[in-house]
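What follows is one chain in C-alpha cells, specifically the form predicted on its own.
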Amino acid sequence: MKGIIIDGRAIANKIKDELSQTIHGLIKNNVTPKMAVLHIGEDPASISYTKSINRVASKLNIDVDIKKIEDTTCDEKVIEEIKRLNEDRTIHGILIQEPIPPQFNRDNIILSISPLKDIDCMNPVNLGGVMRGKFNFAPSTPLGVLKILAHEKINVEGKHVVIVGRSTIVGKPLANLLLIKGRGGNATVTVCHSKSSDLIHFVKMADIVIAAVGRAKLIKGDMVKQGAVVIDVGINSIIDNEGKHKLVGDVDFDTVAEVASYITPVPGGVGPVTTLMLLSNLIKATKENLI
C-alpha cells in the first residue's frame, strides 16, 4: 500500500490564511509590509522562484520590490545597495536570491545584510542563534520542513532522522532545529553528504528521511525502510522520455512511495510551504521593526 501523500499546497493555505489576518491587522494600521529581493545575474530558476514569491505575495497585500543587479557589478555596489535598502525603513526584510555569481564575495554580500531584516536567515549573526536555539529567523526551507511534520502529526522527539545534504540554508541549520530540546526537536540526527560512505546503511536506519543534496531520484524504495516518512526537499528538472523537461525531486518518488508512511512529492510538497515560512519571517520582521 503507498504512503500517505503530503499535500504541500493545502498546508500553504492554510498558513496564507493565518498570516493573512495578521498582515489585515497591520495594514489598518497603515503599515503595509514590504520585502527587497536581490538577483545579481539572471539564474533563470532563482527567477522563478522570486516570480513565485511575488505571485503569493500580492494575493496577501505584501509589497516585493525586485532589485535586477547585473553580475557585472561590483561588490561595493551590491554592499551599497544593502546598506541602504537596511536604512530604509520602509522595507522590513531583504532576501538575496542564490546563488549568488562566483565573481561576487558572498560572504562579504551576506554579512552587509541587518540580522533585523535577514529574513532567510544568511547572516552569520541569525544563523549563530539557529545553533544556539534562541533566535529571531530560521531559514524557510528547514522551517516548512518542520511545518509539514508538526501539521502531519509526525513526532521527531526521540526519532532517528537522516537529512541526506549539509548545505548552511538546509541540512546544516534543520538538523540543529530538530536537535532542539523542546516541542519539534529531540531528534537524533545524523547528517550524510557527498563523501559519506554507504549512504544506504544510513538512510535505511532511518524513522525519518529528509533529502536535500540536489542529485535527482538519489534515494530509492530500498534505500528507505518499511514506514519511514520521506521529505523531498529536492528541486531538479530532467528530461523525460518525451524529451521534455520536468521537475523531479531527490527522491524516486514511485518506489519510495510504496515503502513510506508518508511522502511529500515535488512539485507541490516543501515548496509552497517554504515560501510561505518566508513570508511568516517577513511580518515577523514587519511587527518587530515597529517596536
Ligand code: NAD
Contents of the next structure:
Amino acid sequence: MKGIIIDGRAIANKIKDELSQTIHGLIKNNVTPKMAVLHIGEDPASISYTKSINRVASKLNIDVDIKKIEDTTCDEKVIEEIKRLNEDRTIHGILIQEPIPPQFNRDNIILSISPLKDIDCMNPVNLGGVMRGKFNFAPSTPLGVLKILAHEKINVEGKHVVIVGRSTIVGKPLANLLLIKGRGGNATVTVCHSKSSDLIHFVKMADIVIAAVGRAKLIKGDMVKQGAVVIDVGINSIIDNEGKHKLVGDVDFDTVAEVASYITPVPGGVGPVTTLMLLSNLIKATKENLI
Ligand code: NAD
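Requested next: the structure of the form predicted together with this ligand (the form predicted on its own having been shown above).
And the full complex, kicking off with our chain again.
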C-alpha cells in the first residue's frame, strides 16, 4: 500500500486565498497588517525562514519589518526594542526568531513581548492559554499540523497520537491542543523524547505519528503501524549521495510511505502551512487591535 501524500503547498494556497479576502477588507479601511521580525545574531536557518515569511507576506500585502540585532547587544537594549514595538500602533505582531543566542536571557526577552502581539505564542501567558484550551494565539507549527489533519478530514477524537519531540514550541503545545475537550481535540496523546526508553514500542502503537525531533529520517517504515497517519514536522539539511545539500524530515519518507495511509513530505508538507498559520495569527492580532 502506498500512502496519500499530503500537499502542504496546496493547503497553504487555500489559506492564502481565504486570508487575502480579509486583508483586502482591512486595507480598504486603511489598515495594513504589519509584523516585526527580530533577529538576534545570524542563525542561517532562521534567516532563511524570515525570507520565506517575507516572500509569502508580501504577496498578501502584509508588511514585514525585519530588525537585525547584533549578538553583542545587551538584554536591556533588546527588551527596549520589543517594548517600543509593543507601543507602536502600526505593528500588529512581533516574532522573535529562534534560536536566541545563549548569552541572552531568553525568558526575560520572551516575557517582554505583549501577549496581544505575540503571534507565535512565545510568551508564557499565551502558552498557558494553550494549556487551558482557551487562547488567543497558539504556536504556528502545532496549528499547522492541526490544520493539515482537519483539511484531510482526519478526525483525532479517540485516536492514539504519538508525538516524538517535547519542545515548548512544537511537541508540548501540540499535545495540549490535541487534548482539548472539544472539536479538533479529544485525542489520546503520548509524547516521546530523547530519554524515552523504547521509542519503537510507542510509535508502533500510534494511529497518528507526529515527528518533531530534528533527526534526519529517524522514523522508519518498520516502526509505523500499517495505515497510520504520519505528519513530519522535522527539517534537516543533509548531504545526499551526490554530495549535494538536501532537506529531509524526521521521517524516512520512502519506507514510511509504504505503510502509512497519509504522509506529509519534506519539503512541501508542514512548513508552508506553518507560515500561513503565523500570518493568520497576525491577521487575528490586526483585527483585535482595532477594537
Ligand atoms: P527541539 O530541538 O527544541 O526539540 C527536539 C525534541 O526531540 C526534544 O524534545 C528531544 O527530546 C527530542 N528528541 C531528540 N532526539 C530524540 C530521539 N532520538 N528520540 C526521541 N526524541 C528525541 O526541536 P523543535 O524546535 O521542536 O524542532 C523539531 C524539528 O522540527 C526540527 O527539525 C525543526 O527544524 C523542525 N521545525 C519545523 C517547523 C516547520 O514549520 N515545519 C517548525 C518548527 C520546527
